[in-house]
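Next comes just one chain, in structure tokens: the form predicted on its own.
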Amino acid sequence: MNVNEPIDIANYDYVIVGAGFTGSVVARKMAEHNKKCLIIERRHHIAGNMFDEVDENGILVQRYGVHLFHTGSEDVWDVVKDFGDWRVRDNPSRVDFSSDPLTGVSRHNHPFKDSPVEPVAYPFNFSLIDTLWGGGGELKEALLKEFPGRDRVTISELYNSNNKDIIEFASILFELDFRPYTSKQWGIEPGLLDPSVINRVPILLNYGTELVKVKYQRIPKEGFTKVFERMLRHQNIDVMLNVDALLHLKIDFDNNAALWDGKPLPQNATILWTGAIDELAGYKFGKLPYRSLRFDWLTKNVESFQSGLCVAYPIAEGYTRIVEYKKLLSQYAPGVSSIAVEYPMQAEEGMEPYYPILIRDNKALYEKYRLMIDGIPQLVLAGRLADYKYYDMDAAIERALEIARRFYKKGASAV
């Protein structure tokens, strides 16, 4: 279709914004309710940032970073479960303190000079204590007794010790991978931002590899974009790609409206916004920052390129990880391996926003937005960007039960 020319939206019941799992969710969970959904999506294809697809190589690849689903909520399993062939997965992530693969610069940055350097588990448990204490019992013994029948901390919790040794251990860490790492991420001092972040990564008190401790721990075999496929498969939803929603929806703040090609809204139709909520206003108050992602994508003719699936290079200039899809379900490539170099920036125009930056003045912007937003009829915010929140995929289906359960109650009308 022509982007400029009028959609009818009179024959829907709600109006989605965005093809992740937020919009994708509540449009299924609707359309069971038999009420007719359209799924608008600015991109070429569905699934969001979970887009993924066989690449040039015959290796299935995930365009936007390696995402593996997990939950301990049944409800969230509920919604996916069906839609796609998961397996169990494992976390065989790693972090290489000492060298950068793509430059050849290799070196000790830790101050266990006589240790070995290959790259130790992520999240960090107690080999890397091996690996650095040389055994380190005493230490292991007083993180024990500092946190009886824990299994995982926070670096926080680390630093709050009274324990000498467990605060040196904690800043260590810091210096190793927390500090250099988020800094590349954000492209801020990690003190700046909210601890939520810096405690979302927990060192575990064991043996363990679990970056998550719930029940489902999934992949599906054949990538998500099947799954989202198969989800979007009714009869009461059909979905656009490539149309830019905001070329039909605008906000008329005098009158306190959305209007559609310029006119009011249906009344019986509800439009549900995933996209970024400053946008959408019109960055009226000034752009909410966003940190974004660039990827190289490189054809390497080994077997077998890095340690794990994911490695993160703390001492690499530019870039945080690298990911070899080669090792995600064990794929049969011989002789070849895709690998993706990220390099975290700060989001410019025409660059995807990734991750809302979790500062004070960012989120007071944000509340700015949302009060303005919030109450107008027929219009609902939820997502990532919307909501100005760092989402895992299970929090944002949860978001959209969320969503859905209350246009369940409201009917046809907007919350």
Ligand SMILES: Cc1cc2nc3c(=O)[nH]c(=O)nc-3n(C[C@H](O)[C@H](O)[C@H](O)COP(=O)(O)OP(=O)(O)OC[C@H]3O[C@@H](n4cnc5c(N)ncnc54)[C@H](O)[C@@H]3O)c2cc1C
The other form holds:
Amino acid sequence: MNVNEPIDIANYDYVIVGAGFTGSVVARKMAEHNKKCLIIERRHHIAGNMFDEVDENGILVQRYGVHLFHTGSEDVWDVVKDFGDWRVRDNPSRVDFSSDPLTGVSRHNHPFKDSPVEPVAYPFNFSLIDTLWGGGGELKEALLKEFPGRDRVTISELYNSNNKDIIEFASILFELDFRPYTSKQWGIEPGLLDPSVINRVPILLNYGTELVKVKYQRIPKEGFTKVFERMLRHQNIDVMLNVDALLHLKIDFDNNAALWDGKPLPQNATILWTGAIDELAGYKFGKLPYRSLRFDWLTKNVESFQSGLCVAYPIAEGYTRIVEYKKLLSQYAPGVSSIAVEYPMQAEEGMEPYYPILIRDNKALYEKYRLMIDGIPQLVLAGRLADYKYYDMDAAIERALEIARRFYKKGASAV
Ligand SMILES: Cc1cc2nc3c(=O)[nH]c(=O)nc-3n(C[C@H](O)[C@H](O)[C@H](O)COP(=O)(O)OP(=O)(O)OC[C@H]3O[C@@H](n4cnc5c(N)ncnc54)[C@H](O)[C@@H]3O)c2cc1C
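Next up, the form predicted together with the ligand, please; the one we just looked at was the form predicted on its own.
Okay, now the whole complex, with that chain kicking things off.
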């Protein structure tokens, strides 16, 4: 079919734009509720940013960056658990303070050692103190005393301590890792960012390795795309790939209406939009800024390239981290390894928008869009791009469940 040809949506209850978790979970839930759903996705594949495939080296790789599923919610887990063979994550992340493996540069930028140190576990835990402070018994004791009963704290909490050793610890961590990582990742000084962004990363007061402390931390053995395939395999769901919904969907702001192929929507139809809100509104008030990523894919003829699945390199120029995919669920690929190097950059025309830049002006611009679009009958927005929020997968699923519940209850027009 020519993608510019009109698409007849008369037989669908829900037209869902985007086949990521938000769109796919709503489609599945409504399909199980006996509603007909059409998913329209402009990429050549389902699964949104979770898309993975086996590459030319026979290694399962995640094309939009490494994704590890975690949730503490039984409701969220119930949504996905039967669609995959979920395995416990087996390879913690690391930070290598001393080297840039792409240029071979090695130097130390830490105050206590006069030579490079071994990569440490990430999120940071007591092994960092062992490595850099040579044991650091007193510092560990001070931390446990300052934060009794806690197993994790944020860098802001360390800074707010009254203990000067803890404040110094915070400031060393900040200079070693948080500042270089944040400046590269976000392209702005850390102080300008919403503190919640930096505080997302805990510092563990033990030797644990869990970034989040929740019950389910899993990876689907056969990959996320297979999970999506199974989720979308339902008689009430149709999927169209390689179709940009904006060739069909227009907002008539003068009349507060959504139009499909130039006509009012069929009475029973609801559109769920999980793409970018500013794009849907024709960038009427300007572009909402995002950070994007360029992934450089390299094949290395080695058994192992680095110390872990995902290693951050604070001293490296331009890139933040490297993911070595054969270490995801210990894949068998003798003598060869596929790595993806992540270069953060501003999202320009034609690039995937990944991370909303949550600073005051951008949030205000988003609210302006939301005010304009909310209340258009038969049009519902949700998902990380439409809500301009950083959602982890579990949060995207929770948001989808919330939308599905509203759909069950009230019908389209009231949502
Ligand atoms: C590098 C990276 C790593 C991440 N790692 C993790 C992790 O380890 N754990 C975790 O829980 N979360 C992680 N996330 C977050 C995760 O990717 C999101 O939670 C998830 O993608 C949200 O799903 P979504 O459906 O809202 O959005 P998406 O997955 O982005 O889906 C939206 C879909 O809409 C489509 N679309 C947009 N506009 C149109 C249009 N006009 N027409 C048709 N289709 C359109 C897009 O192509 C896209 O496929 C990571 C994100 C990034 C960027």
